[in-house]
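Below sits a lone chain in structure tokens, taken as the form predicted on its own.
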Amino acid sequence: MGRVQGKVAIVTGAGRGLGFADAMLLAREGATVIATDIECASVPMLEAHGIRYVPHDVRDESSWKELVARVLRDHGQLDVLVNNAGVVHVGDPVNFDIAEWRHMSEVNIEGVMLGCKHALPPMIERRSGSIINISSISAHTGLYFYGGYCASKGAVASYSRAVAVYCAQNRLGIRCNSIHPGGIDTPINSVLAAEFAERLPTMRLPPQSPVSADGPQMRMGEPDDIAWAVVYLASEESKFMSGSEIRIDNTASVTAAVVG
């Protein structure tokens, strides 16, 4: 208990699934949390645990500016910024639909970026600070089923690199970090599960694939998994990390075998 006291932070994305969880686990080690999604069926549980909800969509610049400006009016101080909003659609390289292409890169891609954007000015004037960048395995991956998140997934860890050496190299006092986690067990999987089904028929896989319908299930994690590595990423316990990769896959990533 305690890890996080007195921190001030945000979660995008925070009304199910991974958001959720790191929501909950950083307002039980002391954090003043701010949740944000586009919708939440979840506020009477945020708000029973000391969280604030507040309506956001991340890939509105206008939405980013009115919350850090509302949270520093609120609270006087951001400290945490974890940039969890994503999305996932299907397709392979010869089948992926343009306009779910340009939705992930919209919220995946250029939610973080104006994310950073507008949490760092708060955090440069304190000289303190640490963004939390959710990426995924499939940023180190060809899961080319699902290509265009690799690709978004990819750049997110890729900025992350670049704000953590402009954070360091300008000697601001802030971190930047990426979490890559595997499959994890949230509400998404149901709706990507049937979208998979619905795909499956048009894309090219090879004989035995382990993406097939009949294929060996890969086993999945908890939200408490990735959460407790924000925690961490959020915490003066890594003060001399930054411009890092956490990997949370139980393998998946350095294996070409599914991981039961």
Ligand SMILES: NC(=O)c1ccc[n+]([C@@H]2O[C@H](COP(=O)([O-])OP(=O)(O)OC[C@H]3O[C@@H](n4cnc5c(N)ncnc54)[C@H](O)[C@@H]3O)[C@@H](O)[C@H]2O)c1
Contents of the next structure:
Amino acid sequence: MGRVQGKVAIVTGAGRGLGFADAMLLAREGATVIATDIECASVPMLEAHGIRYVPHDVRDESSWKELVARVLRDHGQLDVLVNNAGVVHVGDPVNFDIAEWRHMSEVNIEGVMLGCKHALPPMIERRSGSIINISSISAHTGLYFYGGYCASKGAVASYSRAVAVYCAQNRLGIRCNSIHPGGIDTPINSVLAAEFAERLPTMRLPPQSPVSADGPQMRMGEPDDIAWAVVYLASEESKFMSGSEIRIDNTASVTAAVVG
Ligand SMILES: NC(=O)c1ccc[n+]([C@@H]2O[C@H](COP(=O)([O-])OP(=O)(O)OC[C@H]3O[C@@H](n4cnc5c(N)ncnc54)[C@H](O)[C@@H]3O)[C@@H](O)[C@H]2O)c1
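Could you switch over to the form predicted together with this ligand, since the one displayed so far is the form predicted on its own?
Up next: the whole complex, starting with the chain shown before.
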């Protein structure tokens, strides 16, 4: 029997990267998984593993209403929501582009808020559920070269605590936690690298800059390094865990050194 056997889970931003890995492992461990994204080149692979793909923009409240209604109509319950969809943009505090800041706020924060808002009512009805919000170690560190991303992921962490306390104090039987990955090898890093390359010349950086065009690369984790934590938080193994943060970063958030 799988670790999340019989559970129904939504994973957002599951067309690739961490969300894709989360969806695959949850399905492997017995969950019925609905994978959503604004674009997805992996629909056949998802479907081959019994995962249904639903196009869905986390910024759009009506899209959330339709998604949750469809899941309830087709599966009768919603047990797990993984708010994974996220975007990153590069900029230092005097160079940040307001449109890019808002893009991160809309996807990373408002997307999480809307997900919680629409997943909670059916979970409350059954007095059961687990919400897993994907934050980042950027919520804890001062990575000023993408400070807007730090701000958005900090908001994800604090909102996750608020949702957890709402659920605990009202005895709703629902848990909410955040996961804080360090650098994981996914397509988001090529987006990041391209923006860095373009903007490094215009950003203010100290002589001993932690970022440079030819600097040593930190060793990246693999998507499953995060997905196993998602399985744990989705399962009953974590039944006493709510309002918590799980950092998965191979020491990156607790040392100034580059880990090669
Ligand atoms: N990879 C890392 O190093 C890392 C580290 C820390 C945190 N994270 C976080 O993990 C999550 C997943 O990142 P990833 O590395 O897999 O990135 P990724 O870019 O590979 O995947 C993100 C997915 O989100 C989707 N998405 C973007 N905007 C969306 C929207 N409006 N609605 C729905 N989906 C949307 C994209 O289409 C993409 O499929 C993000 O929240 C990211 O901030 C990643």
